[in-house]
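Only one chain is included here, represented as structure tokens and corresponding to the form predicted alone.
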Amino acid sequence: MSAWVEVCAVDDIDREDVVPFEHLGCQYAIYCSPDGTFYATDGLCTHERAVLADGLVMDHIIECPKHNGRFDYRTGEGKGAPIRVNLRTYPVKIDQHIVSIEID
């Protein structure tokens, strides 16, 4: 069964920033892209499980800290090597100035 947990107030992540968050033991990044939507996927690179939130935003693209491996954070999308597994991605939803994201 999924649920809408509340990660953040919408100011709490800048235009083309990416903010750590964690939900019952499971990692999650949450995005704000240019154009200031948002976007949510697993927190950690499915190469060698570095954090993503320590990495660089630019544009649609989250670089993992690690490794430099890029994924698009819109669709979740390896960028090419060292990634070979796409990223999760989650529903978000905006309400009352609060990021939501959709987990089961």
Given for the second form:
Amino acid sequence: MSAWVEVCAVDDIDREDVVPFEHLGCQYAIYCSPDGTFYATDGLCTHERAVLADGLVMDHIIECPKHNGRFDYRTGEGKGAPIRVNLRTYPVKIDQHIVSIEID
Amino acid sequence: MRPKRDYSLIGDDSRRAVALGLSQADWYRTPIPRKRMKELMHRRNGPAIRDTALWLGLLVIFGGLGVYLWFSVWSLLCFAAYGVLYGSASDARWHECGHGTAFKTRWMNTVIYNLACFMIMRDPTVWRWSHARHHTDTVIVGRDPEIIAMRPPKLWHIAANFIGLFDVPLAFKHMAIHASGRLTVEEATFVPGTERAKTYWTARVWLLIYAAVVVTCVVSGSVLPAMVIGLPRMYGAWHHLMTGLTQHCGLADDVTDHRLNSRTVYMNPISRFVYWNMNYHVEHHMFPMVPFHALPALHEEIKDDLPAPAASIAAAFREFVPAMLRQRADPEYYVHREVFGTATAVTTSG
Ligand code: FES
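Would you mind giving the form predicted in complex with its partner chain, to go alongside the form predicted alone above?
So here's everything in the complex, that chain up top.
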């Protein structure tokens, strides 16, 4: 059963940046792209579980802070070594300036 | 007293490191506000394009003059400079472009990475994965494949590698293994199956290139072609070994704090150009996302939380050479660093 969970206000995330979000012991990464669209993925890298919110957002890429592995945060697709497993993504909605994500 | 260290990636110390939680551990990082960190991580093409144009330009000039003036004292002097640019600067370019931080544009990192890998004779795939392991398990015995000086150190082995006497034959041995469609047992512990075909084909192409160099030497009756391709990995290796030794030698192993096992060294501008600022080595390990051109700024940001840097390359050698000499008889000895924070030490102080 999935549910929408409020994360933060839209102004809490800079454009082309990421923030961490924790819910029921699970970690997520919430992104604002350069054009102001919001996205959400799992918060830990699929390679060795580094916190992606410590990484660098460049256009639509999140670069992991540990070994510079890269994902397209819109789709979760890994972009080459050392990433071999894609990142899970989550639906995002904006309502009354609040960012929410849909979690199972 | 700890038993003799087993540096193989499939031995007792590898299992010990995993059992002790030293592998894939959480490492200490100096806190930096996110806004400042983003500024430091910011990618640009300008500095790397400038340095790469200078690097390739100097390679062409010194290599061209070395060939033109062959055989004379002047040509040997030109090849001395060419060798450092080929056999040492390639080490730093391999490293930075492997992290993908040197250039902002991805394909530029890829092109220079592959060129530098050829020069330094490191398979692009194997070494990408080996370096990821080096960052995960830095100087963790049995886990880190890139430890130069073991305990007790093989000093003659290290000294001989100032002209690549062990590294280069080993590189060709690995090329032969890879060209036959295999990895070494140790490489197989960190290179995923899906990546291995790239390694095999790279080795085959590289061996063809080196075979062509040898044939050209034989046909022309001159060593000159090898002075341009291949041999500079030997006669120009000294600078990358000199700077590489300063990174971790003599310091702690089996700790999870880069301030204890890595060394920052202030260096002259020429060495910093060749080494692409990797003298800020504690900083690089703590924050591998920060590109080479921002490492001096990162150093300024966090230096109060780090041990004092070595004042020069000579000062670093004065610290670790006596330590390594002592480690021949007392492998438990190391240079201890005083740090604040959450450093974890498993070894005992010497
Ligand atoms: S932990 Fe993310 S790339 Fe290794």
